[in-house]
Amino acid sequence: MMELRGLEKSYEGNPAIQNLSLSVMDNEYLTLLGPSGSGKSTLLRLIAGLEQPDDGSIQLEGEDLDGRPAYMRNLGFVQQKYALFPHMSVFDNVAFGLRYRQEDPLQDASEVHDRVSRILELVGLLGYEERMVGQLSGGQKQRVSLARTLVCEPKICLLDEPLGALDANLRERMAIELRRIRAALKVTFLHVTGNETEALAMGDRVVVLDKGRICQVAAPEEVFSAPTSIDVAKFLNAYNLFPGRGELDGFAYSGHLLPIKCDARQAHFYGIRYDHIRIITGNDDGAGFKAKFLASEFEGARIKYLFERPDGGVFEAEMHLGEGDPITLTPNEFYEVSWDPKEVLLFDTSGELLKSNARGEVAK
């Protein structure tokens, strides 16, 4: 549906978007993940027509959008700060785009009423028509902002950190609602977020962005299990990453030779996911080492255990409570931490993934 080709954007000589190309499909939920300053919001503003690229093109259904003003692109934009009119009711906020759009404003009061009522029912706000913005909760304001965008039937809905201002419980509920609403309308959503959990949970595909460049585009399961670079693995906040040197029979790291089931001589970094770690007291045939326990963090459905690595860094292990009872550990005591070598990821000297697992020969 939408094609981004070779987009470039700089501010005072500093690149914000660099040679970025991406295909956005019909009827998909696409999440865009990256750290602060990665270019996520800039990209959204370029697509929306609020900024113009220095180079490259944006096409929607085969039509070039270059130079076309924002109001003529048939795209919706939902902002983190809601951008609602405080002096208007919920109904009038949602109806505003229909009544006052630049092209073909809708004057028929009954049609405005019908379309606003349908979209308010979809977002769960039917009966709130006469409420003022100041009488709404954060989640309700977000729904009004979304309804105001969707009532105009955009081809693509752009969401800039739409859940960022909500508390954790409400954010989780709204995430479910956004997916439900998108599926009901069959409108493509392009959702920008700096939250890796949100990006993985909501996207049909995830785009990982850093320094204005796309690092990886894939289904959430693939991004999580096989990040294509050290940078992507760091953004996911789910991997222990060790620097070292790959050898024929293992990976040399801080005085340890970590077992792997392949020739690792091209490897310079070694990664293992938090939830693949075992904390053991007896003998074990996996890869691992002894580490000093520092502390644990209770995070609801899971517990995170923090250890001191042999090189002085912090090593994390994660246990989901549905998989067993919590382990009681003594601070400053040493414990064996272990994992299956088949779950290891190997990265080359530039931080690029060498392989998705250690089950065979190293290959890019």
Second form
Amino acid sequence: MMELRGLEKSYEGNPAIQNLSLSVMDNEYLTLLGPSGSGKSTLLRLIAGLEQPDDGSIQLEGEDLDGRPAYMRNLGFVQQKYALFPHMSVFDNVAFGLRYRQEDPLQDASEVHDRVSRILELVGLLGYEERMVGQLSGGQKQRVSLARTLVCEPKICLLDEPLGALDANLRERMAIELRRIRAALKVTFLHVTGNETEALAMGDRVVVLDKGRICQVAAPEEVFSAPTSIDVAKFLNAYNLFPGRGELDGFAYSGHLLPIKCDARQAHFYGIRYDHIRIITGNDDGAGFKAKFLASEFEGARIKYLFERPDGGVFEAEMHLGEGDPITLTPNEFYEVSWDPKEVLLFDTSGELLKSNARGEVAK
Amino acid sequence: MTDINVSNPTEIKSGTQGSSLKAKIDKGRYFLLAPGVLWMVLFLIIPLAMMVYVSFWTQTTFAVNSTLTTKSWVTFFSSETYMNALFRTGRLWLTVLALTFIIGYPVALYVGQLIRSETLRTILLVTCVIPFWTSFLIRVLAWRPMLGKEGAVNIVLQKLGIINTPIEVLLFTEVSVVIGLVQIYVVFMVGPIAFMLGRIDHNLIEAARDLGASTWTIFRKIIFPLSLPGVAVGAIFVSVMVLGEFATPAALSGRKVNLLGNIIVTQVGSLKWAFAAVVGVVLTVVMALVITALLRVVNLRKEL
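After the form predicted on its own, can we look at the form predicted together with its partner chain?
Full complex below, order starting with the chain above.
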């Protein structure tokens, strides 16, 4: 539905977006994940028309949006800090776009009332029409902001870190709400976030952005299980990554030779997910080494165990309590950690995932 | 603490101790108020009460005594001269208020909204205050050589061929008083409005634009309503100062235009204390009404 082609944008010579192309589909929830400074907010502002690209084009349903001001793009933009009009009631805030847009404003008060009521019902704020903005909680403000944008029926709704300003409890509830509201309206959501859990949980597809370039566009499960580059893997915060060298019979890392299931002599990085690591006594047939236990972190349904890596870094193992009782380890003691070599991902010098990875499968 | 039902006696004891300490602190708070209250009573309440009291004293030609009478009040409200002064004060006040708003708002809009650099904004606001570095009298009197029959304005207009005979209404009329008052007080309108405009979150304007509103609609529906508290504060500043004015009208009207302030000066000068007090009370009531009305328009406590 929306096509971005070869977008370029730089600020005073510093590139913010570099040769970026992306297809956004109809009726999908797309999350844009990137660390701060990755250009994700710039991309959103380019799409919204708040900034002009230096090069490249943005097309919505085959029409070029270049040079069109924000209000003629048929896009909605939900700002991070809500940007609600403080001197207006909830109703007037939501009705603002319908009443005062330049193109085809709604004159009929009863129709405005109907549409505002319908959208307020959808976001769960029916009965709050007369409240002033100052009397609302953070979550309610977020809903008003969303309703104000959605009532104008945009083709694509852009959300800039919509959950960023909410506390953890509220964030989870609002995340579910966002998905429900989107599904009910069948509008495309483009949700920008710096939180990997949020991006994976919310998106039908996830776009991973780094240094102004797209690293990966895929379904959340695929991004999580097969990150296409070491940057993505780092950013997911779920992989132990060891630098080393691929040999004919294994991967050489800090004096250990870790077994791998295929010939991977181009490999320069070896990645294994936190939750694939087991702490064992004695030996099994997996890959692994002895490591010094440092500390554990209890995180509710799971426990993280931190070990010292042979080369001095920190190494994480994650255990879900559903799979067994937590084990008690003594700090500064050495334990055997082990994993199935089939779960290993290998990356080459430039950080790209090797096509023929350790699982012997071809990565997508 | 006391409403929690505790079974442990030591805890109950500490609870009551805590609440008596709290009561002590509560009492202590009122002592903090004392200096302020004392100041207000000494320098506001008592003088105001005195003014009302003196306004009912009996005035003879050279003396005043404390026999109570309404004679001064009757004189004020039955005299055409004084009632005219009251209406003239009202008329001039409204004219000056309107003009300072019309001239001041665009300036404030430029400084508060179009200038995004905080430093430049401060520099511009300081520039507005530069005329205050000279004395008030000089600022007022400087208008005389500007506006006179052979003054700068007339000379320039004649040289340019726009007029043949000099405009005489420019000086020693209500017009010159209005010009003088507007020039002196416009900055008090600019300041508060620019401050409020500068505080408007730019995201609001972006959001309104994104919803399709035109620049004019954004001004009408977002920027102007949000700047209203600034307008109210500016209007209060200008009103209080213009209503109490006497020097500018005296200097620029050749004593032809007399406001309530001028009458007070004259009456005090001729030792008519009771009558001056009447005018003082009237002026205070007018100002109180004006401020109340302005505060009704904008709920400052909520907006600031």
